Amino acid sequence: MENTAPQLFKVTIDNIEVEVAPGTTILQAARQIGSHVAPPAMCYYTSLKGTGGKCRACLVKVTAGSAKDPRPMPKLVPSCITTVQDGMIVENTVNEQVLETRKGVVEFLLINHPLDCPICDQAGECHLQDFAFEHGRGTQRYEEERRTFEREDIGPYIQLHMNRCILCYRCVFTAEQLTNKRVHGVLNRGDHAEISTYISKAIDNDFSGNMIDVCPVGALTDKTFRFKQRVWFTKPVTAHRDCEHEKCSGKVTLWYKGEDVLRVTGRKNEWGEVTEFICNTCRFDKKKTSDWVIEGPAKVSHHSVISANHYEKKAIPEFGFKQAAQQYKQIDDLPVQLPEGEKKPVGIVVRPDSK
């Protein structure tokens, strides 16, 4: 009997060898090794066909194209759309050119991005925050006026902040592949390109809420969760229900504050990607615990601020009492009697122990 097992390609990424199937991209191969090797990705999304190659965040250096042709590729290549070859050697975190170029990519993405983090609902789970923190320069050389857009109402459930958009196209692919009819896209060209619709309030299909989950920044946020709570003060819990929609998985993450469900999202994997999408009924209409079968606490990376989870009412007072006990100082506010005829100098506080 002939061996029908598929041939595997051997690829070396940052001096670590891994065997992958033909057709695998460099990014997918790196993710098989682990997060310490995998390049960052702002536009690629595993569940959506056609994504990748737009943000240039995942650029890597191919020092050997293959075992048959070991010549290096002349330029850095986007790992999310470059397929591996047998014997390929790739450098990511060990290559200075890659690291320096990635700093430039961060700088370009932040050129027109507003400093909305203190008021943005995406704060705490924003991929651009993580990308800038891990790979950014810390300073910016851009001195020109930032590009801005007029606010546009695209539907009853989603709030669009075009000033925060990095044009990753994820929401466009989501609407194209999940819904029956896509009504939004990228309008105009160059510096004027924007995510929008020709008709206001047009996005109202049953799976439009998934655009919120796939957005890596705060450009598309949940109107029903808007300004209600910071994510690190909420408790994520996995749950499921039997949904009548054929495409809906019914598998979600419920975000609790006390006993209230503040929002419902699709479940995300370690790369921050939803693999099984949900409908708007599950996302926006089912916000009672009785609507769901609770499975348990959601798995959160220990690097995330959400893992702090100071959502219990007793957490903050207990911390405050401990700090007060450690830093307590006796203050004597009793008035001091000065000698007869002597006046207290203006602007000087006289204490009992002062000389």
Second form
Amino acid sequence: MENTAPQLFKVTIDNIEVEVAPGTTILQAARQIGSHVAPPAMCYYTSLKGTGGKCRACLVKVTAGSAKDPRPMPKLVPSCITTVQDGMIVENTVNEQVLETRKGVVEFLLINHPLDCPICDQAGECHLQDFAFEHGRGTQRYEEERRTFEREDIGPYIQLHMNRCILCYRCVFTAEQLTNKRVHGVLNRGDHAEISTYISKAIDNDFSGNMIDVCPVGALTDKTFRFKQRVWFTKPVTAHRDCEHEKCSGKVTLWYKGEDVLRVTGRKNEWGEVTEFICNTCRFDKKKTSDWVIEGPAKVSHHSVISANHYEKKAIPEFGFKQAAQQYKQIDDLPVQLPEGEKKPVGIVVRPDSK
Amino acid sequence: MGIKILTEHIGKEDLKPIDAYMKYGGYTAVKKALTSMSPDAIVEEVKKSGLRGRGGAGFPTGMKWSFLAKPEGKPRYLVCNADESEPGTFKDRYLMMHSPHTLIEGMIVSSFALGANTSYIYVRGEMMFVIRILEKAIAEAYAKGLLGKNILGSGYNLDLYVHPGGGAYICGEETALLESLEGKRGNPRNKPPFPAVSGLYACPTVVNNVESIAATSWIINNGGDEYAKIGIGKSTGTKLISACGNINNPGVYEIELGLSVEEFLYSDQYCGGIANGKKLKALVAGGSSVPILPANLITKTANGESRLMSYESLSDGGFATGTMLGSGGFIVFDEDQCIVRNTWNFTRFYHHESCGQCSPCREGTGWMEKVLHRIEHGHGHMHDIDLLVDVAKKIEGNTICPLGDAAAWPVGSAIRHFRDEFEWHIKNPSEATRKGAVYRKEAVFA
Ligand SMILES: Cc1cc2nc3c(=O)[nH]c(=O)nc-3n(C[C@H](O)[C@H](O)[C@H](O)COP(=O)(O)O)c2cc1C
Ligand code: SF4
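Switching conditions: you have the form predicted alone, so give me the form predicted together with the partner chain.
Next comes the full complex, this chain leading.
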């Protein structure tokens, strides 16, 4: 019999080699290496089929298409939907063009954003905040009027702040995937496109709450939690219960303030993604500790403000490594007399916000 | 006058009735193709002809056809892109309203070549009268046994439908068109997969422009080699050019590719020169999306050669000193036209038409429009010019579909060639906003 074990593809991302199964996307391959080379993703969501390709945050440079055809790809490609080829070479954080384009994407996402983080419930767990902090330019060039919308209650549990929306379409795919009948979508075009229900219809199916979890920004917020507490002052605890809903995983994170459960969400992995969705009963109606089997404190991804009460900037190789290399060279070039056979001692200080 | 392939008989009599069309040799290509040629032989002829897509990108049609996947048990589709919404382009509409059967004949032979048994013509929704003309013509073709089951006894079946467009420029982008045809919101799809593999209803699909499809009948009748003899170099055949702006004879002209821009612009057979004895200031040669050219680069390329109406010659010099043939929307500006105002106007269009899926296009088009609006209305700053260049650069090449590029190019090229005019607007706001005021100082006219 022939060997049917799946052959692995060798891919190089930012000079790091990784072997992945055929069909893996560049983004997933990079995530296998680790968060320091994984491109950011604002619209792509692993557990939602059809997402990705829109926000352009994850654009990367492919400098060699494959071992067979090592030509570079002419344009930057969205890493979330581009599958790897054997021998592909990808540049993410080491490519100037990629980083410059990403700065542009941050800027584009922010020009019509209200920048109301101080009063936004999402602050602290907002992907746009993280994205802007890590990849943005820190100044703004936009002097025009921002487009605005009225706030809207869509259904009994969710409030829509369209001003904050970045049109990632995740909530649309959530409804498409989890419910039999999607009643909301995108109306209009361009920067006037908006998430809406047709003629203010309410969204009231048993899984609508998941839209809040998948929303990367504060556009869809939990009405039972609004303005209750900054998220970094609450303590996340993993818990589960036997939910009678067949599609509900019953696996959640409870967010405590003191003895009180302030909100219930799905469990997010280190990429901020929920893989097992929960029903509205678990999310909105089970807010007592006695409703749940507690598993323990939830792990929050390392660079989140929630875990540390402050931001820690990811050391981006472009800045950190370049600077380190430069400083190393300077030290190395120093004329020092050393005893025979001894190497020069080297010490480097890199601050997380080094630029 | 050069050879005409698509419009030869237009104007002789009303070609809308099928009998009139057949009097001039109409539908002979269908007969020839279905009774004496194999589908592969037709694809081969189209390849030999060197015909390039007339929808804007100029991709070789024969090659596109040969990429069509042919998996077992899946239907294949041919979709004609008649969504024509590019500002300055109105050639498909002209052909369809005067000679609908030219397109229908082309659809039949092309569908046969591709093995499609159901084909669609997606017509811009605003052109309801064209839709009615086409529907009537299709009904006539059914009545003559040229459509439907067992066409001309060949055993080949084809159903042809006209679909009114969704009322958006973006629905002309081929994958948005397919989404729209499927009854969804007209958002462009991520590529790959390309339509040739997964197009309409996830089946292999070819999308071609009206003019590309219409040209195939002539190629069947006369052979691909004959077609390749027309034109110049890799720009074979004829092209419909819709000319408008400040010229004496605006209208649609069928030209042999390779005609000089000078002759097209100034001869009485074509545009007839600049209207009212004015001087020429600028030209947009291929629809609003292509880079604008200043007077000194229109009839001559940067290295002094005569510029021709062909894919290669118009793009000579790259974007630094050249442009593109695009969809053939030939827009002429005389000395009284304001480039800043025009750039703002084009950008306003792209802002309005962006589908809003990808961040650079959705946000960038609006940003550029607002900045240009400010400059045009006397509230610009000097740093706005570089800002526009930078925003355009951040959009270009970073979007899902080419609408992003199409929005960026007019801005980039206008600033490249007319920077002094932008600066004048910013430095002299009260003068620049005076009604009818135009910058003339250092502008080059021809
Ligand atoms: C925003 C946008 C609008 C377009 N509009 C049209 C159109 O109205 N008609 C057309 O034939 N092609 C249009 N195209 C080009 C099509 O995507 C596609 O390339 C073309 O239909 C292919 O046909 P061809 O190979 O015969 O040129 C458009 C492309 C873009 C990006
Ligand atoms: S480039 Fe513009 S029109 Fe095209 S998909 Fe992106 S947002 Fe839509």
